[in-house]
Structure formats: structure tokens, C-alpha cells
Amino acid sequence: MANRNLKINIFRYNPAEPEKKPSMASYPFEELPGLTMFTVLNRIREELDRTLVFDFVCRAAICGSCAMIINGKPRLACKTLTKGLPKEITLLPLPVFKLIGDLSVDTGTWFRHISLKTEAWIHTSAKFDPTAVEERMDNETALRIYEPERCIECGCCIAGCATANIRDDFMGAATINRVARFMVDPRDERTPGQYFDVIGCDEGTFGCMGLMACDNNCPMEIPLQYQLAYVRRKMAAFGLGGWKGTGRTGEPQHHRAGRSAS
């Protein structure tokens, strides 16, 4: 069977150029077996034109660095194979992030302000002993942690949320996910209360629409839903008064079943 002819369609912007309106460029390009849009991105760059921006580092969807919307899906360049996609491919910029230029955009400030904002480390009222044996955790417990601790800060969910898309103080699925994270730690010594000014608001989980599109999108396929039903069922027993343990019990599920590996 002979390759397919596709066509490439990118977004163009330089944001320090605002004379120049954004556009469209087009770019042809021979489809080859296990092409990935990495690969496309790299090659059109080196061969077609010099001047195109996009991030990468890792490219084995660990970074996070290449997401970008791949016909209207926010997806990672690295993990995408150009085979499941029809021959007219149009790449964006993820939304919600500060444009840098064409593709690339800047997740690192996001996700550094809501690590302050959310104070994301573990409140501790012990004394560090370098020279202490290191203390042991449960399996059960050390996977409930492992489970949000999978994510990549890609901005994928981020970008797919349609709460965030309108709503510049939203916090996302990716910042509830991570607050999920402390509360099942029992390293944490943080009160349903203080969790609660954290996340229990309008900004955080009660944000949420539950259209789930940040669950869809999600290149690691953490189980989103399962992390914000469990922080907003929690932060909604402490509102009405029915919360006043440590939080370490009814975590979310850690697997689901059926999903598929696009």
C-alpha cells in the first residue's frame, strides 16, 4: 500500500510581532509507518521551515513539553501517530496558556503559581533526620499516592476544561488531582479545614461542571473523575459539617477498566 500524501496545517504567531495577524501555513508531507507528530513537527522544521516553534524534550510522553490541540483534541505530538488521524491535519496551541509562539506555550508559570497557591508539599510538623532509617509505607496507601503523582503537567485537562477555558481563576482538574494526592498521604498533617480554603470553593472543585472532558484528554490516563469526585465529596461533607477525620479513607478507584491507549 503506498503512503499516504498528507497535508499539515499549523498555527503561526508571534506574539512579539503583533503586527503580523495569526495565520494558517500549510505544509505537504509523505506519511510513513509509525509517524508520529513529533516526528512531523521535528522533520518539517529541519527540511521546510526554520522559523517554526514547538516544545519537546523527552519524546516518550514523559515531559509533557509537546501538547498541542491535534484536530480539536489536546493531545501530546510524541504519543500521536499520524495513522489514526485523516490525511488534512491541523495543529493550535493549547488554550488557557500564555502563547510563546505557534505551538509552544508556557505551562510552567501556570503550574508554578498553582503549586504556591495550593502550597503543594507535604505539611509536616517532624523533624527531618538525614540519618534515619527512611519509614516504611503500605502498598495500598504508597499506590493511592502513585496514582495522581502520574501526571505530567502536560495542560491537556487544563486545556480541554471548559470551566478554565472561560475563567481565568479556575484551578483545574490537574490542580485538584494533586491536592487529591496530599489528602491521601497520611505524611500530611493539613486539617479538613485548611483543605478546604484550598480547594472547597468556586475556584476549585465546586468549579467544576463535570463535563469531564479533562478525564477524556488525559495522555496517562489517570482516572480524573475519580480524584474529583473524592476531593468534592470530601470538601462537601466538611461544608456541611460531616467531615472532621483525617480524610484517609474512601479514596478514589486507582484503574478503570476500558480505556482505551490513544
Given for the second form:
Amino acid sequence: MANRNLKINIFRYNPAEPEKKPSMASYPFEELPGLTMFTVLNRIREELDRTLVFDFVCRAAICGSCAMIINGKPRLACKTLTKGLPKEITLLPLPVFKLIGDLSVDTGTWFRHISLKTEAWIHTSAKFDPTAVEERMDNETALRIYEPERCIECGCCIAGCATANIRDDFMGAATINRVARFMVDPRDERTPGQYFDVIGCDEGTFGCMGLMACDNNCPMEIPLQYQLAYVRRKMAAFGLGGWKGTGRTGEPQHHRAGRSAS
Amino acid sequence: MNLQDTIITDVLIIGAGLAGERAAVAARERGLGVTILSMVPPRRSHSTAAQGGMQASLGNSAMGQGDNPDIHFQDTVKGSDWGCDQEVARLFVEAVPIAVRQMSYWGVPWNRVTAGRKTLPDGRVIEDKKEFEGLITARDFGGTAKWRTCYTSDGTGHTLQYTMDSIVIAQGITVHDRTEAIALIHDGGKCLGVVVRCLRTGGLRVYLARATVIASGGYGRLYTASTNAVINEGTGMSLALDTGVVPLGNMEAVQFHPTGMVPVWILITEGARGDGGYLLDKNLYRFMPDYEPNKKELASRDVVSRRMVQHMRKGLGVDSPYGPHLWLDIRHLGAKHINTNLREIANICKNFNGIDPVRDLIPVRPTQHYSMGGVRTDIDGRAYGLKGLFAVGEAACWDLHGFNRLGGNSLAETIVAGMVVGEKIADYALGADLDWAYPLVKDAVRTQEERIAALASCRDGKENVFALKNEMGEVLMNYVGIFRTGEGLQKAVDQLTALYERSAHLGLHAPAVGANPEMTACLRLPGMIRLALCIAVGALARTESRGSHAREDFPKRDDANWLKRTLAYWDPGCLAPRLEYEPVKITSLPPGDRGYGESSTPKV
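For the form predicted together with the partner chain instead of the form predicted on its own, what are the coordinates?
Every chain and every other molecule in the complex is listed next, the one we just looked at coming first.
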């Protein structure tokens, strides 16, 4: 069977040259067996257009660098085989994130800001004792933390989210999932009230319209629908005064509980 | 240059992978201002790709009972084929249990011991005791006497990096991502900082610091087939070598991983074999027990890689459009095990090859994986030759790994070196003045501005950067790979020298405003070829076989002449490195047989 002749349409814009309007460029490409968009883009840059800007790091769906819109869907380019796509393939940068050039967007800065905003680290009053054996943890708990921890911050869930596309301040599924990771971690001593402050708001869990494109688009197949529901239920329960939390510091501080989960 | 684009900090760290971030945290905890430079957002660093685990002799799991730092030390020294620094290895094995527990304290969800009897894939029955339940467990990795490799399912590097980075964020450490250090600023005796190119805009900046730390990872991408991320082009090692006064240690020690997946060279973790996977040939025959009756598929990485190449040379490889390969078979582990414990492997097979390891065999071949060599430092992480310069992690030759690194010892090294050397960096920085001469800094910037202008205008020619880079990769694959000969290495040196001369005539084919990716490649390539020459020249000179360095014309280890470390210097204006040697420190374990793998007598 003859190889297909693909037509690759790529969004082009260099912010360093604002006088040149954004445009689409097309490149012919002969398909090979097992071809991924990683090979396609690198060969276009090496052989057809050396100015083309895009991001790859691990090229193995581990690092989350190469998310882009491929024929209308946010996907990791490295793990997108051409085989499953029509002959004409259109590549656009992810929306929501700041454009660096062509297909490259600044997910790094966005996610760093979100980590700071939600204080996405273990909050503990315990001091590390280098002479002590580690604190025990049930293996099931470790695996439950690992499930949301697997997020690679590629931005696919944000780019495909209707709320994030119309509202700059919506924190999106990856953020809520990250908060869920700390909520199930017994080492984190934050109280339900503190989590409510972080995520129990319109920018967070209550801003989600429940369209669940995030769940469909996640290249890591993290069950975002479950994680979002988990956080929302916990926050709603806290709002109604029912959740006592998993942290070790005992009673939650009951503040801002008047905000409803409507 | 203007002072608007000059940034001053106490400790400047080049690279935001695990080693760099751990060192940053150590320095920050001592009250120092820390700035990290990274070519990519920290959480995209190559450290995240380490699937398998981190060795620490906690001795919690059933098969780890009785483990201790002494046994870890012996495994490490033997694994290195007595090429490592034994003082460093001792320091490392004592510190790594603390490092693992601290990462747990900071949030890594290590897999834990579950009590009960378990049947291993080979039929052995083991029992994890109730008293250890909930402590950090370990899996089996090649070249170790005990099960010692701590892990979080198949994403150990990922969870370590995300946890470490969460502490970097919590401590308010500054990270400037999408920046590349392109030259060290120094006066021949002391390092003052770096010239940095912004990968967003293409503009140059100056960073001045009391201490500068190279933590930029390995050089895997010099080779055409490498498991490494595309950013692993040895940039930090190049910076050090280019000073002319800082040597690189043991650059000829290059590790090949037995199981890179054909044809994309994505790593299939050793965990697949640790959990009971087999290697099969074209007749679906399990050949490793014939060569290594005891360790079988879990012999040391260099041994397994060589046995695979040996077996393929007998015509028993599987033919494919991408050359011969072998099969990795994990089907017998079952769907449940594969889709949970080895989920990442299952995903890689499906996504990048369209195969399902529950039903299908995985095509694999030995692939460049790790650089034992790097910026030569002392036990405190201080680079030879320049005060105020440090190196940690894969970028460094500390020298924990000698001529072969054990699986699980590199992630462990990143954290331990960051922790231990981080303190030394802080000690140094707290006692050092920030002192810099404006003319020196201005000259360093001007040199880089001139390089960039020359490339943009094709002043010196129009050599094609991508073509030269591919040629370099092929030369290394063909002549500086798993098996080496004097004749082949001489060819490599000749061809690399010719490529190096041509690289002086690089020019942009498509000039563009901003952070032009072709410019980025042009700025890197000459330094990459210099590294390639250090590897090839060092390998040619070393007329013995040791660890990963296998000379077919000198198949025996030669302790009488070669129990020493190569130091490669690049004198300004020269076409080849200058080699010097230093003795390897043997403190407690004198050279002996490695005990697994007939590595000194390959039968081809």
C-alpha cells in the first residue's frame, strides 16, 4: 500500500514581529509506518522551515510539553500517531495560555502561578527527623495519592475547558485535581476550611460547568470527572458543615461556611 | 549589555531537574538567595522520565531484609567496575536512606509494604512481615544483592520532581525557565556567573553569583538513538569544558540501556525485567540464562546490553526496517499487573507503537541511556579548576558510578548530591564575596554577541546545523557504541574532527527575529562535537575494557595500567581534547571480579 501524502497545516505567528499577522502555512509530508507528530514537526523544521517554533522535551508523554490542538482537539503531539488522522492535519497552539510563538505556549508560567495560588505543597507542622524511620502509610493511601499526582500539567484539560476559555480566572481541572491530591494525603494538615478558601469558590470547584471535556481530553487518563466530583462534594459538605477533613490537626476552623454551594 | 539585563544572586543553579532543585533547597534553607535557570519549566525536566526508582538500603521489603549501606556500597563499587570514587560511594550509601525519607516527608507517595505471602513470577514465594507494613517498600533492579529500589508505581522520577518542585515553590526560590546558559564568566581562577540566552526572545542576559552550579543533566542526545529527552545535549558540560581550565571526567563511560523500544528509542524501564520480564530472540527463545545463569535478565545493564548485541550478531535478532532487535516479553505478568504496576510501559507501547504488552511482544534494542562522565568535581561537588563552580547530578563526574551506573542509583544520586553538595555550596557562598569586574563581564557578553551575529549573517559559511548534528550522532552510534575497537574509534576521532572543523562555518539558513530554534541549535553544536570528541578520544586511549567501556581489542580489565580516571581538557583553539589521568580512590573494596557477568571476556 502506497504511503499517504499528508498535508500539515500549521498556525504561524511570531510575537517578536507583531506587524506580521497570524497565518496558516501548509507543508506536504509523506506518511511512514508508526509516524507520530514528533517526527513530523521535527522533519518539517529540519527540511522545510527552520523558523518553526514548537516544544518537545521527553517525546514520550511524560513531561507534558507538547500539547497542541490537533484537528480540533487538545492532544500531546508526541503520542499522536498520524495513522488515526485524516490526510489533512491542522495544528494550532493551545488557547488560554500565552503564546510564545507558532505552536509553543507558556504552560510553565501558568501552572507555576496556580501552584502558588493554591499552595500546592504539603502543609505540615511536623519537623523532619533524619535519624527516624519514615512515618508509616497504608499502601492503598499511597496509590490513592498517586492517581491525581500523575497529572503532567500539559494543559489539555484547560485548553478544552469552556469555562477556562471564557474566564481568565478559572483554575481548571488540573488545579482542582492537584488540590484533590493534597486533600487525600494524610501528611497535609490543612483543614477543610483552608481548602475551602483555596478552591471552594467560583474560580475553583464551583465554577465548573460540568461539561467534562477535561475528562475526555486528559492524555494521562486521570479520572478528572471523579476528582472534580470528589472535591466539589467535599467543599459542598464543608459549606453545609458536614466535613471534618483528613488532616491531623483535629477540628476544622469553621469560617466562610456561609458561602453556599449553589 | 546593559545592567537592566543583569541579575545578581547568591547561588545560581543551571538546571531545574532533581539535582539542581535539591541543591537549591539546601542553599535556600541556609538563608541564601537562589536563582535557578532552566531551558524548560522545571516539571518538564528529564528527571521526570525516570520510571524505575531510587536505591536506598531501608531493608523493609521481604527481599530487602538484612540490607544495609555496606551491601549497597559493595553493589555500587562492583557495578562501577571499581571505577568509582569509594569515598563518594560511602558518603552516598549512608546518606540515601535519609534522602528517601526526607522526600517522603515532603510528599512523595512511595509505595509501601503490604504484609502477606506473595508468589513471584518465577514461582518463589516470599512473605512481607506485618512489622514492616506501611514502611517504604522496594523492587528488584539489576546488579543489586537485595531488593533496594524504592518507587512510586512507574512514575518515581515524576513524583520526586513534582514534590521537589513544590518545595522550591513553597520556599520562594526564583526560577527563570526557557533560558539557556551559553557561557561561563570567569577569570581563569574563579567563576563569576554566566551569560544566558532567553529562549523566549533570543535576548542575552547576565547572571552574577557567589556560587554557580551546573546541574544540567547528561549528553545522551549526542547519540542518534538515545532514551534521553531532546534537551539532553550536554550543554552544562560544554560550558565547563569551554573554559579550558575545567576538565570533564571519564567521558568515555557511556551507558546503554538494554531496552530502548524500536524505533522511537523510548525507554522501557528495568522494572519490566525486575518484575519478571524475559528477553527473547527471533525464535522466541529466552537466551539470557545461557549467558548469565544466575542473574539472567537482571545482570548489570552493560552486561545485558552486550549479551543482546552478542546474540544479535549470531543472527538471532529479529529483522525489521529499523535494523535487528530482540523481544521483551512481559505477557506472563498478566493484565492486572501490567496495567497497574507497569501502566506507564503499557501506555508507551500502545501510544508509540500501537502494541499491547498484555498480548504482544515489545521490540527492544540497547540504546544510549546515561552519561557516567561529566564535569569533574571533588567529593564536595567543587569543579576542578575554577573556584565558585560546582556540579551535581548527571552533569557531574562526582564520581559515584565509575564505568557503569546501577539502575536506581542515578535518581538517588540527584537527591543525595543535591542534599550533600547543596550544603557545601551554601558553605562556600556564605563565605564568598560577590565580586566582578565589569570589563570581564562585558567581554564575555560581547564574545557571545559576536558569535550570534556571525551565525545570523553567515559570516563564516553556511554549513547546515541539522545535517552536521545527524552525522555526529551516526559516528557515535557506529564507532563509539557498545562494542569498541581501536580502528573504529580512530575513524570516529577523524570524522568528528572533520565535523568539528566544519562546525566553525555554521550559518543560519533561515534568519528569524526572536528565539530562533535554528540559532539555538547552531550555538550548541560546536560544544556538542567537542563533547563527542572527548568521548571518542578518551575511549581510544583507554586500552582496556571496564564496565560500559568494552574494547573488543582489549577485552580484559587492566588494573595495573588503567585503574585511573580520565580527565579531558580543551585548550583554547585546539582541535582535540588533552587527556590527563588521576588515580581512582580505593578505600575499602580492592578490585575483584564483579561477580556477575563475564564482562571482561566477551565471546563474539
